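Shown here is one chain on its own, the form predicted alone, set out as structure tokens.
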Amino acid sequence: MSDFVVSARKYRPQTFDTVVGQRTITETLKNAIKSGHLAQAFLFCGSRGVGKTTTARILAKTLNCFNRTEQIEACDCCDSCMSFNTGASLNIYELDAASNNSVDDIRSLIDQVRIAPQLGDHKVYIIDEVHMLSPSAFNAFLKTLEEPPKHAIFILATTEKHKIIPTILSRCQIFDFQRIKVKDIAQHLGVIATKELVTADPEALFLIAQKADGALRDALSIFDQIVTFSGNNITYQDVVTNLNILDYEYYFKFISFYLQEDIPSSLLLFNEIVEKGFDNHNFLVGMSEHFRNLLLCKDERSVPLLEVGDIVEQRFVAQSKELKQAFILRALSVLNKADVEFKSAKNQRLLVEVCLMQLCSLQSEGEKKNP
């Protein structure tokens, strides 16, 4: 049997400092441990794959560590840390509320809360997907959450904060986890690639990070998929091919066609995209994103807002110099109108083609308006 472990598990953060993209939250939790001003109920909110459950486990492990470091991290050597690492800790209890959402499940949890820890000072209860609890389960949990025993700490994690009743929210210290930035994900993937002896183009890692949409776990899953596909040498083209992504190169070509007012070439290139199986609406969204990036590059102060690699960024800056700002704004208006009308259109391909013809005619229209 293979000993392969997916990267999301193999490289799961074990300390606060290794959590990616949530520095404000981890620093706050470390300061709370250091000063002793620790709440008895936390609510970790955020989209999938941003580190909620991981941070909860690190907090639980650090709280029960007997020899915390000066940086307020778990020592990884004491009896408590060792039992946590082997999954045998009696001081940390995890409940998946998605499959244990009844009143009986919460009553069982409350019965356990009354028992003091045999080793260490705290018993930590991590309830994942807490929004899945039934209304009656929430009500049964209220009193214990408001007045828990001194040794009990609750960490609730959810992707849907709006589904949690206000009486629960008022009893918790709330931490909102942000989507992880593309550059942070790409940098982390680069570190993992080095450890795995995989050579990877920086642009390829940025493309994986963009595809992950702010979720590090998704990025690591995609990374494993690409390594399986291409071996120990990941190229930009490997990622484009494997994930069926519409390459930047197409959009750069379209801009040159618009400037030349070359309608036939733009229609032929769009036909090539359609024949490769790409979705018409995704093409429109991608074109709007391309013009948005060009607009940002018109001023060097807004260039850092681009979430692309250095090489692609340089291409955006170079192409933006060929376009007037008024042209870009008119193009965005045309694309936005097509985007709004797309779902109701009976002939969606024709709608996109008309949009391309309009974009190719923008320059001459602008000259007519401003002779």
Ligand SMILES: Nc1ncnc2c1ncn2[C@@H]1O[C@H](COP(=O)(O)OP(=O)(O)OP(=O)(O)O)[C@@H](O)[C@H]1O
Given for the second form:
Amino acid sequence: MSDFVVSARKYRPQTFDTVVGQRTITETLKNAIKSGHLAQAFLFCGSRGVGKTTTARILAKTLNCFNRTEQIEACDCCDSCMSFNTGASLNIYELDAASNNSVDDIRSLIDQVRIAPQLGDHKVYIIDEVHMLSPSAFNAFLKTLEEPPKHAIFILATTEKHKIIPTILSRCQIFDFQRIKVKDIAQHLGVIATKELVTADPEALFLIAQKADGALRDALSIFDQIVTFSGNNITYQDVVTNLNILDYEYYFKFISFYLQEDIPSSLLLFNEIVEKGFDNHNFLVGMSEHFRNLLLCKDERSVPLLEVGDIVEQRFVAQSKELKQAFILRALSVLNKADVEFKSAKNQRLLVEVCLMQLCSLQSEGEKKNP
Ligand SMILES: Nc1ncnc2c1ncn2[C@@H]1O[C@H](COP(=O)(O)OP(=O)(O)OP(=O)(O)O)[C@@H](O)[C@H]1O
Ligand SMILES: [Mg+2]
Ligand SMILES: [Zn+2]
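Please supply the coordinates for the form predicted in complex with the named molecule, as a counterpart to the form predicted alone shown previously.
Now the complete complex, all chains and molecules, led by this one.
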């Protein structure tokens, strides 16, 4: 077997400070460890791949470390840290509630919890996907959660907080993990690319980050996929092709057709997009997003809200100078209307085409109104 390890596992952060985009949570945990006021039950909520399990493991490792650093991080070299690093520590126990959701599973966990740790002084129990526990398993668990032995810390993790019953919620300290910002993901990918000796266009990494939709694990999986596809040099074009994304380039072109009121060219370009297999509705959404970006560029204070790389950002700024704000607003309202009507339209392609024609007529319409 080859020794290839996927990036998401290879680059799982080992210290609080290397967790991306969850600063408030990691700082709070560090302060709690420092002051000795650590709760015994936590609920980590948030969407997939944002660092819940990772943070839980770091907490376990740091709590048990014999020589914690001044910054409240694990030393990474004492006996306890070594056993964590090799996966041999008995002070961390992970239960996947999705596949172990019966009362018996919880009973055997509760029996486990009574045993004090051998090395170090905290045992951390991570119960993943805790919303999957059966109601009777939840009930069996309540008492232990309320009065756990001194050495035990429970970390319940879930992607679906609304499914957790109030009796559990009220016994836990709750941390809501944020989806990670596109810019932070792109930057993190850049660091990993360097470590993997991969050269990558910043624009390519931004595109991956956007596609990942706030989840760092997804971003890393996509990154691996593209490295497999295109080797150690990733270009913007590689990502566009591989992920079947509609290139920004198309939208920039559409805008210039709107300005020239060039209906035939818009329709031909749209046809090209349809022939490539792109979805009509995604196109509408993408077009609206493009106009949103242009609107943001109308004032330099809102430019940082763009979630694209520097080069594309400059192009947005440049294109926004060619358009009046009123034009952008009218375009957005045309697109919005098409979006609302899309689902009920019998001929969706025609709806998009009519929308394109309207966008191509906005320029002179505006002049009629404000000569
Ligand atoms: N905030 C983050 N900072 C750095 N890396 C992260 C972060 N979140 C996720 N990752 C990467 O993604 C991988 C998976 O993260 P983790 O297991 O912590 O996600 P999770 O929130 O528990 O997701 P799930 O809900 O699917 O269990 C990690 O090994 C790491 O490489
Ligand atoms: Mg997890
Ligand atoms: Zn240590």
